[in-house]
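Let's start with one chain on its own, the form predicted on its own, as structure tokens.
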Amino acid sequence: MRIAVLSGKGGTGKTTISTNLSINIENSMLIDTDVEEPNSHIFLKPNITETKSVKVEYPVVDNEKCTLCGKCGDFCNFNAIIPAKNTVLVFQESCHSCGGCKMVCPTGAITYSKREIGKIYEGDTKFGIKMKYGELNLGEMSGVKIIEELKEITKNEDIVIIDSPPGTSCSTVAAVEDVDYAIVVTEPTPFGVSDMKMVVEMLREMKIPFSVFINKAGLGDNEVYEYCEDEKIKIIGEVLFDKKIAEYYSEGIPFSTKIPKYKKLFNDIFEEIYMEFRK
């Protein structure tokens, strides 16, 4: 079973909720697919036992075989390969490794090489669960390949909690695609509700069952509650705006380990989702 935890924007508490949920589910695994800014490991503090390099392919042009016909550039929608007056320019970071330029090249001038775009880290945590997280190298444009590998290497796990990228980008779609359930974390503020609506629209389009989790409840207004009621969206749980929780956050401590009522809350949330999954 795969449960994605996502949000409309960064800073709403997505990682806080996903880490606290995972440590309260026996035999679960957390994967952090927010590869541009992973921080679940700050809370779970894994003992890293394995590191894997993630690579993508990019085209290499043999200038002696190339006739500058331009077919490769015409094919590429991402301007990763552009024939110029005397040579063919290749922009490695823009390449999506589709292989199309090689297919259309009439002289066989294009081959492929590999380069690293990031890493995947794996380790055990003191909470009794395993975690894996990806980290995109600085300057890289897309972490989708890392996300796909994270999901591939955990496809046989029984229970996987996915800390997803914020928003509705390609990376978010890659992270939540094929999950069994999603939890949308939001804050009860006008900005939080506005960004959450885009995520709701995306999940409905992808036909993924979901509910809403309200973080920092009591901080803002009632708009999120009214929106969920109008849209018939279940609010599966909420955490109160609490200075003590903020202190635990700043110290990298999952707050449910310190406040027993939240341990029960996350247990209850998982049981509810699991029962719905089994229907």
Given for the second form:
Amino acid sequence: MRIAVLSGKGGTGKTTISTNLSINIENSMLIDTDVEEPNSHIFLKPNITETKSVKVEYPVVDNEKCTLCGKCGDFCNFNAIIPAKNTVLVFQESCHSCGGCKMVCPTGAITYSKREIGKIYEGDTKFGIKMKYGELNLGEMSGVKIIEELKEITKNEDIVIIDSPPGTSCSTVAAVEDVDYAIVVTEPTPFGVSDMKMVVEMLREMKIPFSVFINKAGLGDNEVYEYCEDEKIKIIGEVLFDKKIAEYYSEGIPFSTKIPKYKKLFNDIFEEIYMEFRK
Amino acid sequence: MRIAITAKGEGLKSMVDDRFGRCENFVIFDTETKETTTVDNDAKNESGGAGGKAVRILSLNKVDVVIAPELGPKATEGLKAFEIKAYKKGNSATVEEAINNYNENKLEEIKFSTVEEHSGLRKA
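Same protein, different form: I have the form predicted on its own, so give me the form predicted together with its partner chain.
First the chain shown before, then all remaining chains and molecules of the complex.
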């Protein structure tokens, strides 16, 4: 079973909720797919046992065969390959490795080479669960390939908690694709609610069952409660806006290990989702 | 010879745009016919690689020289590959002033990228 934890706005507490959830589920595994800024490992402190390089392909043009017809440049939506006067320019980091330029090239001048865009780290945590996280190299445009690989190498695991990238970008879609359930973390502020609506729309479009988790409850206003009621969205849990929790966060300690009532909350949440999943 | 200037509006009276890849328009002045045309810069809305695409637009419009405020690394590389010369706009405020300054040899040629990658994106 795969559960994605996501949010519209950055900083609402995806990592807080996903790490606390996973350490309270026996034999689960957490994958951090927020590859531009992974931080679950700060809380789970894994002992890294394996590091893997993630590579993508980019086109290489054989100038002998190339007739500068321009078809590759017309095809590429990302301006990664640009036929000029005497040569073809390739901007490797703009390439999405779709393979289209090779297909449209009439003279077979295009082949592909590989380069590293980031890494995947794996390890055991002291909480008894395993974790894997991806990290995109600086200056790279897209971490989708790393996210797809993270999901591929964990597809046979029983229970996977996915810490997703914020918002509704390509990366987020890649992270939540094919999950069984999603938890949308939000905070009860106007920005939190407004950004959450986009995520709700995305999940409905993708036909993924979901519920909402309110973090920092007590902060802000009631809009999120009214919205969830109007839209018939279940609020699966709540964590209070609490200075103590913020302190644990700043020390890199999952707060449910310190506050028993929250340990129970995460247990109950998982149970509820699991029952729904088995139906 | 055809000179393109990054422009916020249309025609000779337009202000020079502060970006290259993401400028509004290119105003193109033909030194032989003395005609001016305004070309929409289709590259401005690209999610990435605007500089490279803008260079392609200039090439399709048979531009020989471009006058711009700054150039990023991809744009510089692209202009070189298309054999289009680039000049800094200097103190020219309008397209017309830029053309006059160019004709009077007052503009400095850009041979290397003058700003970092994605600078235009940050400005927009």
